[in-house]
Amino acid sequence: MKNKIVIIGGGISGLSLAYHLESMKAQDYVLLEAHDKAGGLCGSYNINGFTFDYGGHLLHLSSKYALKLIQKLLNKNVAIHKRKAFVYIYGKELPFPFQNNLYGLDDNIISECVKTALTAYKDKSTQNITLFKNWAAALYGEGICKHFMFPYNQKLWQTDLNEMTCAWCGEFIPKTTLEDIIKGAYSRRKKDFGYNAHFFYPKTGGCGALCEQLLKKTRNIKYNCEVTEINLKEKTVKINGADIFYDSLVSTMPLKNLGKITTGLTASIKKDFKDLKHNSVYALNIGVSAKTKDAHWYYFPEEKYPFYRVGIQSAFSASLTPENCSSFYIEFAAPAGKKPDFNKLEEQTLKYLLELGFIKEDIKILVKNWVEIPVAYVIYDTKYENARSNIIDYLKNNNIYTLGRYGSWEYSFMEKSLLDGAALAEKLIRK
C-alpha cells in the first residue's frame, strides 16, 4: 500500500495536519494512530462523571487564524478565562508570576530580592547570555532566583540547571522590568503578566473536545497501528507486520523515539539522537465530593512538596464534574523513565491537599487516576540545539517532516501545533 503522505500520530498536531489537508481537498494521505482513539495527550477521558485531561492543557491564542479556527471548530462550546494562578511559598499565596508579586513575603526576603535585582540591573545585560542560570540571575537578580526561579525549575526539569540554556524561556517566563519588580514588592499589582494571562477552554468535553472536532473532518485514520520501523532507503513504515510506502512521512511521535525505530541512520545522526534529553511527568487526577478553592492552578517551588503544580480542573468548567464536586490534576516530574512510588505520592499528596486547604477532612475521594507521560518536557541543554538541528535537517533530506511539541522536540503549546499543522499541509500540497 502506498500513500503520498503518511502521518504518524493522531494527537492535536497530526489531526491539525489531516484537517488542513482535507480542507485543501488533498486526500491521498493516511494517519496512523497507535491507540484505539485519537487525541493523544490533548485528549480527555471520563471516569464516573469526572472528565480529566492528561495534565493541564489550556488554549492560549495570539494569532487571528488560530482564534478563527477555534471559533469554527468549537463554535459556542468555548469560554475565555482570566488566569487565576498563584505561587505557594513560605506559607503564603502570591499571585503568579512570583518576580512581579513579591508583596506579602517577609520583609527580609523582599529586601533581598529588590536589592539583588537592582544590582543585576546595574551590572549586567541579558544579551549574549546562553545559560539559563546566568540569564535568570542577570534579569531578576540572585534573590528571586534563589527563592523561586532556581528551585522551581529544578523541580520541573529534573536536570542539572548549570547545563541548561535559556533558549526555551521566550514566552514561557513572563517578561519583567526592574520597575515591575519594585512595584510588585511594595504593593499588590493588578497588571497582567505572561502569555497565559487569559486562556480558552471548552465548556464541555474537556480539552479533548477540540481534537474531537478536528477528528470529524479527518477521514483517512487507522487505529491500533503502531509504527515499529521506518526504513529510510525503502521509504516504508511497518505496522502490524506490513509495510506502507510513502512519498512524504510526517512524524508527531517523540523525536527520540523516532530515532530508535529508524533504520539507515548515519553514525553521526545516531549520536545526535543520543544527545536528545527529556524528563517524565506523572499526573494524579482526583475527583472529590465538595467544592474547593476558586483558582485555576498553583506553583510549588519548595522541596518539601513533591508536586510542582496543582491544577483545579473543575475551575475550567463546571461540566467536568458531577454537581457540587471538584477535580484536581497534581503534577510530578522525574528524570526520564524513572517511575515514582505512586502509593507514597498519593499519601503525601492527600496530606498536603488537606493542610493547604484544597480539601477538607469530611470530603470523599471519588476518583483517583494516574496519568503517565514518559516524554514530557524536552531539555534544552548545551547539546540540544546542535543535535536537534542536525536531526531535523537530515530527516527533511529523507522526506521526513517532524511536527508538534514532541515530533519537533520543543517546548511549545497547542496553538503552535495547530498553526504548524496548517503550514505543513500547505507545504506538502505544493511539493
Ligand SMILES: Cc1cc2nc3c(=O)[nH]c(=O)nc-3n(C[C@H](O)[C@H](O)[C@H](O)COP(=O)(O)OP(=O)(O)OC[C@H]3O[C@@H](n4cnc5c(N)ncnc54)[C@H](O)[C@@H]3O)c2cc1C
Second form
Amino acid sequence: MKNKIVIIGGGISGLSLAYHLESMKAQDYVLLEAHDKAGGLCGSYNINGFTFDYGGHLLHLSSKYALKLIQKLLNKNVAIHKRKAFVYIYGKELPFPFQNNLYGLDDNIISECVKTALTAYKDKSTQNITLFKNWAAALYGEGICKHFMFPYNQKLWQTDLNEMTCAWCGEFIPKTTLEDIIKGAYSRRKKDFGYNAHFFYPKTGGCGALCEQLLKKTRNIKYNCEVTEINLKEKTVKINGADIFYDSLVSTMPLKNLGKITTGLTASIKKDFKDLKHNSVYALNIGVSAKTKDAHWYYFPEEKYPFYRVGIQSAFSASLTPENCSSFYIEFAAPAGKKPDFNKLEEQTLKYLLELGFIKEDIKILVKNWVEIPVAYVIYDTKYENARSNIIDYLKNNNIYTLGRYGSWEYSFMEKSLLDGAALAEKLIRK
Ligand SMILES: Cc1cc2nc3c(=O)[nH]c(=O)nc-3n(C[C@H](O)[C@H](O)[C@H](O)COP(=O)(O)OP(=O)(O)OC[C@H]3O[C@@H](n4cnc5c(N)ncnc54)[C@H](O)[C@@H]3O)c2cc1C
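Having seen the form predicted alone, I'd like the form predicted together with the named molecule now, please.
In what comes next, the whole complex appears, and the chain from above leads the way.
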C-alpha cells in the first residue's frame, strides 16, 4: 500500500492536518491511529452521565485564524469564560497568579517577597539568562520563588530544577513588573494577568467536541493501527504486520517513542534521542453528588498535598454532570513512567478535598476514574535544545515531519496544534 502522506496519530494535531488537507482537496493521505477512537489527549469520555477530559483541557486562543476556525467548527457550541483560578497556600486562597496577588498572606511573607523583588529589580535583568531558577529569581525575587515558583515547578516537572532552562517560560508563566508585585501585595487586584485569563470551552461534549468536528471532515482515518516500526531507508511504516509506503511521513506520536521504533538511525541521533526527557501525569477524575466551590481550578505548591492542581470540570459547563452534581480532575505528576500508588493517592485526595471544603462528609462519590499520561510535559533541560533540533532536522532530511506537543517535543497547546496542522498541510501540498 502506498500513500503520498502518512500521518501517525489522530489527536488534535493529526486531525487538524487531515482537516486542512481535505480543505485543500488533497486526499492522498492516510491517518493511522493506534486506538479505536480519535482525539488523543484532547478527547473526552462519558461515564454514567459525567463527561471528563484527560486532565484540564481549555482552549486559549490568541490567533484570529484559530478563533475563526473554532467558531466555524463548534458554531454555537462554545462559551467564553473568565478564569476563576486560585493558589491554595498556607491555608489561604489567593487569586492566580501568585506573584501579583500576595495580598492576604502573612505580613512577614509579604515583606520577604517584596523586599527580595526590590533587590532583584535593582540588581538583575532576565536578559541573557538561560537557567530557569536564575530567570525566576531575577524576575520575581527570591521570596516569590521560595514560596511558589520553585516548590510548584518542582512538583510539576519532577526533575532537578537546577538543570532546567527558561526556554519554555515566556508563554506559560505570567510575567510581572515590580509595580504589579507591589500593588498586589498591598491590595486585592482586579486586573487580569497571563495567557489564560479567558478561555473557550465547548458548551456540550467536553473538550472532545472539537476533535469530533475535525473528525467529520477526515475521511481517511484508520483505527487500531499502531505504527510499530518506521524504516527510514525503505520509507515504510509497519502496522499490524503490513508495510505502508510513504512519500512524506508526519508524526504526532511522542518523539522519544518514535526514536525507539525507527530503524536506520545514526549513532549520534540515537544519542540525541536518549537526551530527550519528560515527566508523566496521572489525573483522577471524580464525579460527586453535590455542588462544590464556584471556581475553575486551584494550584497547590505545598509538598503536603500530593496533587499540583485540582480542577472543577463541572464549572466549565453544567452539561458535564447530571443535575446537582459536580466533577473534578485532580492532577499528579511523577518522574517518567513511575506509576504512583493509586489507592494511596485516592485516600489522601479524598481526605484533603474534604478538609479543603471541596466536598462534604455526606456526599456520594458516583464516578471515579484514573487517566494515565505517560508522556505529559517534555523537560527543557540543558540538553533539550540541541538534541531536539538535531533530531527534527535529521528526520526532515528523511521526509519525516513532526507535529504537535509530543511529535515536535515542545511545551505547547491545542491552538498551536490547529495552526501548525494548517501550516504543514500547505507545505506538504506545495511539495
Ligand atoms: C495535563 C495536561 C493538561 C493540558 N491542558 C491543556 C489545556 O488546558 N489547553 C491546551 O490547549 N492544551 C493543554 N494540554 C496540551 C494538549 O493536551 C496537547 O497540546 C495536545 O493533546 C496535543 O495533541 P496531539 O494530537 O499532538 O497529541 P495527542 O493528543 O497525544 O495525540 C496523539 C495521537 O497519536 C496516537 N499514537 C501515539 N502513538 C502512535 C503510534 N505508534 N501509532 C499510531 N498512533 C499513535 C495516540 O493514540 C493519540 O491519539 C495539556 C496537556 C496535559 C498533559
